[in-house]
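First, one chain by itself: the form predicted on its own, in structure tokens.
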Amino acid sequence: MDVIKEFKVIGKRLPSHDAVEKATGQTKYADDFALPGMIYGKILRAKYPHARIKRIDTSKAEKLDGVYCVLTHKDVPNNAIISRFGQTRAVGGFEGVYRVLAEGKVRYYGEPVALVAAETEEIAEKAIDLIEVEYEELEGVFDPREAMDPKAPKIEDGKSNVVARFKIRKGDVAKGFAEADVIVENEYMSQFIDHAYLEPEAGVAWVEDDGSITIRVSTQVIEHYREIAHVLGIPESRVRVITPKIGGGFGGKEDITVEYYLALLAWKTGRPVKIVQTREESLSFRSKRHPYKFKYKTGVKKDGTIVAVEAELISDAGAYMTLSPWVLLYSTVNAIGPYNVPNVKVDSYTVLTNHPPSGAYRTFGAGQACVAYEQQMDEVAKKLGMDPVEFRKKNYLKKGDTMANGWKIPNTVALHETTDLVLKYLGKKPKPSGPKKLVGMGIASGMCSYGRMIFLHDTSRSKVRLELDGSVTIECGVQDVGAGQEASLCQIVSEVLGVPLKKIRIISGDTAATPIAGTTTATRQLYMSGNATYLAAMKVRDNILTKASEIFGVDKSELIIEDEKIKTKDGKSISLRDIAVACAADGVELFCEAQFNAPFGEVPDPETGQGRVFPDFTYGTTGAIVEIDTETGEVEVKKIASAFDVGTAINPMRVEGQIEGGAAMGIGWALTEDVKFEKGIAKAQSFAEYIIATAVDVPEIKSIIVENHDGLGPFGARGVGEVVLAPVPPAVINAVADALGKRIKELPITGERILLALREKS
């Protein structure tokens, strides 16, 4: 198979195939869909964070005119979902039980207890109010450190609240600290953060004529059809999941949201059923970014060389295990950051509490670790009296170094380059704009993996078909969350087959119509589905080049494909349309469904954490300049610069969009976003209380793309969807600390905390 050496489409700033429809409001999202005879579903939620269910009486609700059905756990064929972290028992073993509807007791405020389907949303709401539930309130636990105590209330009866623990052991930490000239110890805290997507959880389900269930839902994982089939007790082949375009996911739609409830209500009533969660439901009851408590101890030489790091990480899993062990593993592997440290000891824990379940969120645990280790880097540099940039540069990982988990890095680590580019753009720290203002500048470097853990043996499939008129159809189960996952696949095929984007159609996200491509999570789709699509397109390319070589009587290595033609070096050509017809006449395949298999490795050693966990990492640096009003405590982010080595930018415009979006999210993470639970009850129930960064808050952003072309994705690309967020919060936090001359170690850095810090300092 030939190799494409000169790009004609890859790397170009081409508009996405769906850009116009999105910009003009034509795109149909989950809530834009309706069917004749559709009814509406609502969820009855628990009124206590921890309580026994003594009695549920649904009789009054069932008698209400317009109510089609009322369901409790007794009506669910398989109500208990086993979350087996023990599928990879060498790194875990806890089996968590997730319940579709609460059974026996409720474990968090807002846990689903019953379902209603009714003629209108108003009737469904009234029916919910008529359901009587008698509770026996139980003592709750809301601090993960307290929950680790064997005497603490048990979330899962009879089992420890600690659902997973990881370790990393490298070198001799005691010896490293003994050799250190300076030792710095600190504790840091990160908060609960909501995904705050524009589109809340929504979908429609209906029963087909053959009795199968179809669900059209906003999800990052169409493969949830398997779990849905299990809950209903029917074959997987009888469940179809379709995802339209998604109005924001960020990990919040990786977990199942409304799919079980839609399927159950449609299955029980035989009617199409729609559920759209309110913003209050989404903010109060849905999964959040795991809050963490960190302890860091760092030993360094006088010249700034790090000789030892000891870290403890504790995350709040909420009331059910869900994805918490995997999030913790990401945090553990990333706990030391992109630094070469010879002696490492990391202990990490994820712990059940009576909060709503925590789940996947952009950076998937790596971001929380970055918030902690990048603050610690600044604090150590300050203790040494050393420039924080030079301190980082002295300890950055480089190609050939060994990470804390023992993996020897085979590819470029362009941290020196990204840091220099960021500093060049930021320039010198400006002077304050007034007498009551303080200015600070900070940087942070970060890393995130792309692709899932290699011991899971990830795969993705994609199909490419050259039509007889020279156009192309791609079929791939990829779920497009708005980041251009579909568009990247189209651009890859355009490069390989020489077909313009306007003649390429992609069919995506449908378990009954597309090859399974895996989840749109873990920054994996460009890497996994991109490679699968590339392999499929290259096979079609090889077939048509072979046929063209027969027609022209030349070796196919002498042929090129461009502008919808296959050309020889002496100027002869044949159109893709004609070559497709010639192939079809001779029975030459014009399609290929290819599968890409990620590298496979063994599970890391459970006692030392040594072993490769991820396929590869993306690295980069962010810098921020802030100005603080000392009278109000208000922080204004004046400028942000972010530089990342993306391997190869399939489309620089989309990469820049990711960087800019990451910057906006990072500002909110650092300064304003906080769900604030009190005894398990969320205090932020609308965007009036939950403050995200708006266009007014987002400053000038400089997106800097570095390309070393040695990523594992198609054409040497690396994934960028998550890494572009990770260093933004600590860069802003470090800038605030630089301005104040004092560090606030608990997030978010609100005006109140800044004023308190100023008073303490004075």
Second form
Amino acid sequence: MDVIKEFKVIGKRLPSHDAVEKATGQTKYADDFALPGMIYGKILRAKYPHARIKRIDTSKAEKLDGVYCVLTHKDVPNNAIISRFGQTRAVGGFEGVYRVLAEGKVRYYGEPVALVAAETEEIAEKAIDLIEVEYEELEGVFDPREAMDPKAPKIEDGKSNVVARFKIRKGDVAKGFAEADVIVENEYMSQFIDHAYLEPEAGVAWVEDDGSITIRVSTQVIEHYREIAHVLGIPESRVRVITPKIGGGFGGKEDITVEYYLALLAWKTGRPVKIVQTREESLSFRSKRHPYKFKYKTGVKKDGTIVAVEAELISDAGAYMTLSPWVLLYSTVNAIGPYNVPNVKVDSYTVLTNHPPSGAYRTFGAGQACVAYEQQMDEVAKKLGMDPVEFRKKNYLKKGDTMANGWKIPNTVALHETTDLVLKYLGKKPKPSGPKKLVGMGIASGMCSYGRMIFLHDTSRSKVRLELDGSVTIECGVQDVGAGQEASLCQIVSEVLGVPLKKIRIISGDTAATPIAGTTTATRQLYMSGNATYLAAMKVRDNILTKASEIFGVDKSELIIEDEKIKTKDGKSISLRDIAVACAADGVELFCEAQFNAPFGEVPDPETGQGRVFPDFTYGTTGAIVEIDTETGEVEVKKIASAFDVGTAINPMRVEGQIEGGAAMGIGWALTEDVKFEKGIAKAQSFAEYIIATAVDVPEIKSIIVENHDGLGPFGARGVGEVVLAPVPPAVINAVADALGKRIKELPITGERILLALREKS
Amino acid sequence: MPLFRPKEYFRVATVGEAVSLLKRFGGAAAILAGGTDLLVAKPPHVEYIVDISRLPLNYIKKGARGVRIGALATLNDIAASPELREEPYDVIARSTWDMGTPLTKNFATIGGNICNAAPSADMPPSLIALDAEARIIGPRGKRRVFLEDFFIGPKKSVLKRGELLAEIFVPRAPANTKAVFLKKGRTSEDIAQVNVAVRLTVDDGLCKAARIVLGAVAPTPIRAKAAERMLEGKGLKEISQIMVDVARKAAEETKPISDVRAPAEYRRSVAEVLTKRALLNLMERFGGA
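The block above covers the form predicted on its own; next, return the form predicted together with its partner chain.
What follows is the entire complex, opening with the chain shown before.
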């Protein structure tokens, strides 16, 4: 990376290439697309959270004028499939059966039972009402701890509801607790949270002239085309998935959303089919952030040194396993947070219930762990009578330490720095603004991996092509969820090839047209596709520099590329256009498709959890100041400051955007958001019931960027997309606890919970 | 959630036309003004839309006898109206502050907020506190109803088949009248968990008239009449002393339910707090605190 000494584009505050297009409403999202002859698909959903299907009669629906087809599980070539998530390597023990349409029984309220395609949405809606389903209701189970009981109703007949468990064994916790001066035990929880993206799940599918299927759908994983082909029983080469710009993902579009349904309906009817899920469907039936129940036991010396941590984590997987084992593994590896603890014992379980399948959600289980361990850090500090910041500083991980899973950290952990910066900004805790007010300040530190688990053997490919006029085309299968996945790649190429951003075009997110770049999940695109794009651009750079060195008769190392020119030290230069023409004439390759491979590894030892799981981590700290109205229980977040060591900020504006977005999302997690399932049915069905923080509720946010330039991404960057959320909820929760002098362990911390806590205290 | 595709849409040019359509279709018709309730609720029984948005009912006029607010005045019109800056009418403008985003408030009308008859609606408490009346036009001509008597249950009003709310009339308040509106939601743009409007008229240092109107704590907006009686005839100093008891009495008069937004117990506590704060605010403004 030291080839380029002084950055002209990297690290600069540059507007993204698609900012104007988005701000002016020109971007065509999944629903902003239609084809001639297009028909509409609708989904019939289960009316019970757990019931046997006795009979499905579709005859009346089929007879309705304007109905093209009605499908049930019998019409799906491969209905019960092993769910995979855009991975190229199968890993045993992590993958469960997923049913495209309910078969034999329904396992959650809203589970898809049948599909209809019709001339209009109205007809499709009517046809859905005409399908008769006879159910025999079964006893449901809605609490993961109850579902662990061998006598509990089984979600998969005859099988345990516990679908995955992990262990971490480091050192000897019994010995650790024996050495401890103080032992603190607590339970915590985290609730069901919806992604609340602006764009609900949507897409259009059609059959091409050659009989293959194309699906234009809002997804974080175009590589699901493989699974779609498997469901249809056709070769992978005959399914193409395109994602337009995505109106928000946050993990909710990581597993399959409407792709199977679109593909099946288009396949059966031969017509283009559109499905757009309603907000109600999205809120009530789509995947949610896994709720967790935590038990923590921490042993510390009087001086604040942590000697042992024992933790139990139980997550609610919902009715299908989908991503739950992966998410649980993230939580497990993150369970003790960024602290150096010699003796660790973690036991974690993910359990099926009759809730909609839980799934990926920004931080992928690391955030839930952070909610628990950062509350526990404050509780331990309180018991010790130690300042929570000093207590953390005493135990922060540093370069060379080993994590709970035995991985020795090879690069900077800048937590002392991020915490100091946050504290400096927050300043002294302010006085309450009035008599019935309490003010609190809270700190939390967190970590999140970037890049996928290394036993998945993750790769990404990208292609860079210098055009004959000196402009550049990038082809890369990234899915742009709105976080600037495309824009970062453009900036990297602009830096390497000296081409201005306005002359770079990127084509993304198309399995038939762009190199496969893997999922836009796991904070991996800048790391993986950024590196792949860097490699491709460097190869093109090398080719044109070689040509220029021939022309000028000087060594390549004597040449520099800037301002669309290759220049010699003595003032001679050639434009990129002329060098491209010269290369083309001589058959020198002006393109490169490069592949970047993450570090490869194996699944950690199941009995000890020892073994590297992730390529690397990003670390940081959030601080929050809140003011509580003791009479109404209202919490006002007055200030948020977040600092993260992002390695190198490719574009500081985008990093700040991520930090601010993480803060807004974290406030909702701590204070207002709750899907509220009752007996498997969501009480929040619209944004009038499901409350997210709005612009008015989000305070001034100070985004602090720390750069130690030793990440694994291009130019030393680390991933930021997920970690920026992790410490926000616990910082707010700790601030509330500080204000109240009492901890509320149920989330979200609503006004009524605050009043109850104040009453209990007095 | 089923699609909302009514059979027919009528954009009416006169109030008479609206009334005759509403009479013809009865419960199968819905009025579209700003659409911010109708197009969200998408009631499945609605087959006919009567779009009244072009009727000349968007005005806010102040005269000798009081303020007339056309049913189509939007919440942002009300928020910005120079006619609603003076006490006590300012409380009407204040009531619009926490009702959703500016985009919503550019569409949402005062008539819609009232006729939707949500127990949690933000406009009615202030208007009831100022003794406003609803001016209704129907097949049999015009009639007037005190807004206090307009609501008969959640989503239910006294409007009969064919009737339309045309105007809100707020009578000129006696001298020395002040009012305040307070609201608690989960976030700043949330539907009220509790809202309250309190109005006092003071003459010679004595409270001549008091209104305490609470929303989201009963099937309709309610007046806490026992609490009001505790205030009437009292001097400012005395009111300051009994404020806490008055607020407690007002909370006792509520009949809240528990729902996704808040438990009943919490609503009752907040009703008490907001009433107390409203009184405190008025005492400060009257200089009696």
